[in-house]
Amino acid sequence: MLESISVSLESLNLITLSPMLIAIVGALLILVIDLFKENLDKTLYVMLTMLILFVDIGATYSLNINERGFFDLMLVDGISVVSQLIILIASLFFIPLALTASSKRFHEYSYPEYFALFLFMVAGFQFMVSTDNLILIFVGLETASLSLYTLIAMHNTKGAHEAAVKYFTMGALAAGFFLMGSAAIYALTGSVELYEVAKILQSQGADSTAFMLPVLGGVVLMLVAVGFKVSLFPFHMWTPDVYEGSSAPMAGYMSIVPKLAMVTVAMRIFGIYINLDIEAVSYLIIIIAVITMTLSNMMALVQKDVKRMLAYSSISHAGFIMAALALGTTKANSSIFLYYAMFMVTNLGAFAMLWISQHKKKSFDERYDHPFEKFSGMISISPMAAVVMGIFMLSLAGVPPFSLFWGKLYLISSVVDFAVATAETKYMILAIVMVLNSAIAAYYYLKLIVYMFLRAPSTSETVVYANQSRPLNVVIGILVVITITSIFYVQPLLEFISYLVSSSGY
């Protein structure tokens, strides 16, 4: 006779689940609603929508660290917390956006779907980030990409349909290299639970050519999978196009958010053979950092447009989180969550900055909907949008005391400290092709400055910088603030990444 199994609720650890679980039922309520009263107005599914944010990032704050729940497929640990307090924070900032937007221009803020497919789109990038096993990594991976290439589609534009389609083909060979490299862990080790891979490749040492030989294939394919989602090089061609042609708050916070769900995970994954000394890995990921920050860097050197110009500037930011990666040292994964952090509020603020200037006609560009001549003598047109504007680039510069400066400078530390550590030169030149890379970019920085602040307006159009509704001026006060008063708050908001990445264990 089979035994009966019996699993009681408490075992279960159900309290794991429900930051995702407030997420999922939230975007079921608005689809409840909808269903009962057709045609309300937005304002409703927008303030319904930051409620369940704001109940979410209390949920998540309050969770007990390193524990798990659901058979163990749950891991609420310090990297779990951190990463979803950012998610939801950028969630926070974006979705107030919606109130600002036309309804013939944004339709899509006026459909209840599209506030439902955010709520499941974030539950998704929760469920990466909050686990360890790798089925449920890619169920979260792919739960939250689909609904992000149906949100960009929704924009109903012939480039948003360019954009969609692109993202998705891209995404689809992502999760394609991420089932493989999960199938090679798994023929190798058994198991796709990720703290029993750990066992399992201690267990049999590093030594062993035969045994690691095959393992590296399965890293490389993870590499691959996650060097799409977060735009490394080769795999980076993608996203300028995507952003492109995806609405300017949408490619904001598709710099942030995806790409930091993704790199968590490939924190769990790379930090076992980090941790395993296989040098080997961390090479191949610093090799691929720094070729993806230098090229992007001279990329963006040479962009017509804005938007292109912050999207390659994007992968540069990828390239400097990655080099970090490599490290698997606590300050090092530390300085990863407080520069997306600091990231988050610049590029979340100057990608919004773009919606505020408007013009019927592509008159300075055919090819472009931002051209830098766009923003000529924009000081005199504008001066607060000027200003504000200039404060965003200056951060994404590394200029002090702006928010990114820190975020940059403690990224910067941790890989000089762990060269002194180890005495081995080429961390040293790793951390001054950072400095190098980071001056780089400062030019194309100051580049949109020269033009906002030292050239005559254009005399083909008037830009009219209509589209300052008060959400608008809200949310880009709000991040412009917590941008310039970064020095007041960055030690105590770093002590608390700290202490949740350094009770993680990874």
Given for the second form:
Amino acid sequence: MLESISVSLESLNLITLSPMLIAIVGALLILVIDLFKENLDKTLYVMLTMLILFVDIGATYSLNINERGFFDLMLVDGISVVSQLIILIASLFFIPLALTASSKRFHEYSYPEYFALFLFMVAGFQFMVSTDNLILIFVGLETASLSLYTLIAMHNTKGAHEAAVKYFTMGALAAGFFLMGSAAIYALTGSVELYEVAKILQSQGADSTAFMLPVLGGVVLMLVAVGFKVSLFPFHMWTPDVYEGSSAPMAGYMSIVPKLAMVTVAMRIFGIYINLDIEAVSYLIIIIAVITMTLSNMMALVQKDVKRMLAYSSISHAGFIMAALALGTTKANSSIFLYYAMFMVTNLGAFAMLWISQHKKKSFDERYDHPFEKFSGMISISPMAAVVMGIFMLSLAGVPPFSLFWGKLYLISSVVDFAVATAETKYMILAIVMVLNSAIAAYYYLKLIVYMFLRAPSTSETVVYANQSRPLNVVIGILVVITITSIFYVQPLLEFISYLVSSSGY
Amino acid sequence: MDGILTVLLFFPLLAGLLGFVVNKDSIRAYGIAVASIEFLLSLWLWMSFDVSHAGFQFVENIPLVSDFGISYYVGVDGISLFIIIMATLMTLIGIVALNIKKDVKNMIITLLFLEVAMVGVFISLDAIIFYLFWEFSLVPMLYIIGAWGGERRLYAAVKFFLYTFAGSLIMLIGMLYVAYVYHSVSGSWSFAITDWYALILPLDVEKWLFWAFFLGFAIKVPMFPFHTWLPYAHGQAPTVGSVILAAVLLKMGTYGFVRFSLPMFPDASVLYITPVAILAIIMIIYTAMVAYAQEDMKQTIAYSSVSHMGVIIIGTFAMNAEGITGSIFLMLSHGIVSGALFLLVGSIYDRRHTKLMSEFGGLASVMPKYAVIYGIMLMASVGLPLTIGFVGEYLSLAGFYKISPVMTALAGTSIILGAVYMLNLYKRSFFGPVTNEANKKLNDLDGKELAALVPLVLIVIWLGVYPKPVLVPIDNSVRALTSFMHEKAQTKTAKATILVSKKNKEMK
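Since the one above is the form predicted on its own, can you give the form predicted in complex with the partner chain too?
Time for the whole complex; same chain goes first.
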């Protein structure tokens, strides 16, 4: 006979669930509206989604940090709040792009399910970052990923299906590795709660080799899972293909939100080992990070398609972030979120800009959708668009005073600090490798600028600037203003992020 | 009065933004007007500058990112004052002499943005703000070379950008290192260089940091192994691009040595005098020989400009008041003279669409005014007494004589070699009979070109004969700098090498 369980509602601390619940209820609301009345216009759904995201941001912002809830499954700490806010703001910039005029081409937005799935995905990511229970992380990850696969497939071009299937296959592999990693950790420590795991590892001590070897095995499995999701070498192969197949803003969104969620999880998992000074873990991450950023930079140099180039560039940015993650200092962890916040505005803008031009008649034998030639002489065809894209490229290259410069500055500074504080030359070399990579990266960003500003327009009149609708212009306008004026808000942003990160002990 | 630097910095920015509205037929007048106002503002800065005061003046300090110690911290002293005036002057001259036909509006606006970056570099007293303008100056220059340049302009523009970008990123690591050391000593973040001056670094740290900063500055100067981007950039850039590049952008590197390397790392600077001087001497002799071998007039001047930058480096690393004052004065004279020479090459190129010396000959009889101005500038470039070139070159070499007479003698060959290739250029192009038919009907300089060149000629002669009004403020600040370095130096050799000017006077 089971004992009756009595749980007081207060001990559940349901408020910690409120942000995700808002997103889920919103998604259900959209489905219910569709149930009652068909053929409502997408503008309704876009606005509803935006409102829900607004409320969600409010709920997230007003959370008390360092609280647990729901049988300690939920953990609302600083990094969970920061990454939720970045995820929600990125979503808020992404969704209005659905209002683009030509509804025939982007028919995926005419289905209400798109918005419902989108909100489910957001809720999944929110769950993923606000727990330290490996099982709930996995559930959040899969909720989000399955929704995301569908969103990609809904784009309904031949590339999109390929992309969705590819992403699904890779995602399934990553999920498998994540589960195996979790199982390894559970087998060793008897717990799936990361704080318990940390305690047990600490008490076991890092000295006993017999104990450490399987621990490292678990780390490697986890790293593979993270590597697939964050697109780290050698698990990055899917990224350019998937980005190429999905719609441009979706690719931009994918280069930020899923990665940020996974980086937050990685910060929780690997943070344990790094705090225990298990050097093998941080070396492993740094080596992977260095190879990731260097190799993808080399690949980006030779790309003929701008979207693929941006895909490889976002892989190399992920390498940067992983290098900071391996340090585990408060400054390094804050710099990751600052970097993502800055990267978000620039990269979303850059990908969205790809959207505004299209071929009038795309011939069947053309391999690429966005070849560099398409941007030739953009300055004389559409000067404002060229200037905006140029600013995004300079920002990605880390030229001051544009937004990503501050992210890069703070991130490299955290590496230099670590090198000086530990007096280890190898971290200094890491910093030098990072700046050299920035210099290499500048070349391919410049390449696009050279095409746009310094080359004559292509004579064939196959390129039209179709999607330049007002919503798109407004969103890109806001993004570019945020990119340019970054110098004025770096201080409050940095203060906010480092307060949140340090207050939860990262 | 306190806000004058902010006005000076943001006026061209505002003007550049407003310039988008101005009709493209009227943009030239707009550009000249704006650049003149900016130049007058910089003269006003000089007028209200307290000459007897050696430290920073018109200081403004507004925190921007206080958690990370970045602030809008600007000020000028005698070292930066005249470089700022030269930057605004050369921008004005460049716009007056502007001869491009295509997209004049874009060019003027780009030049105004470039002016913001140039002024910004020289007034910044915060390392990150300095870096910000330093990097940002690459963007307008990339556009100027890439959009209006010659045939291989894209290659030249991208090479220019990447070379400098890579070097300055290494410098950025150095800056972050110093900032962290400052943080661990004082407990707060600061990128203000006046704070950094007070920081006494361990010697082995100083050594590494010296090279990190050296790389950033040396590529910009450009010093010997890193100079390969410059001939391309000059060869492909339009006239105004070459003028600004040679006159002002290169000076950012040498200015960086004086502003950062010397006061922050006095011991390392003294320690590395010999390697740096050897690089500088190689740069002087080697590029002078290359200059002699050129067929292209503009390339000769480009290489001669690199060669003279070597003398500036020599003067900077003399570690005494004469040398450093001389090197700063040489920065000014080099800016004015090489700017003028590039303008002159530009005006002959506009007439004949060639820069090859073999195409010319006997120009002196066809274009007398042109030949006279060319001659004066050439003499100033060689360093003839009573021209602006002499003062700086003499002081730099005299300063370095106290370090090493042998190396000074080697560096002094720059005057002889300079005379060789410059007179060769002049002989082949200007003297002799007019052999080429196309040269017989060339027009002499027109009003626009004279308006740009005559003021430069006047400055060349005025400061050649009477350099005192410029030398005194420079000298004041440099003396303060050397005595500060002497105080700060930790090793005995450094203390002995960095001569404080008072002692000099007693010795004399």
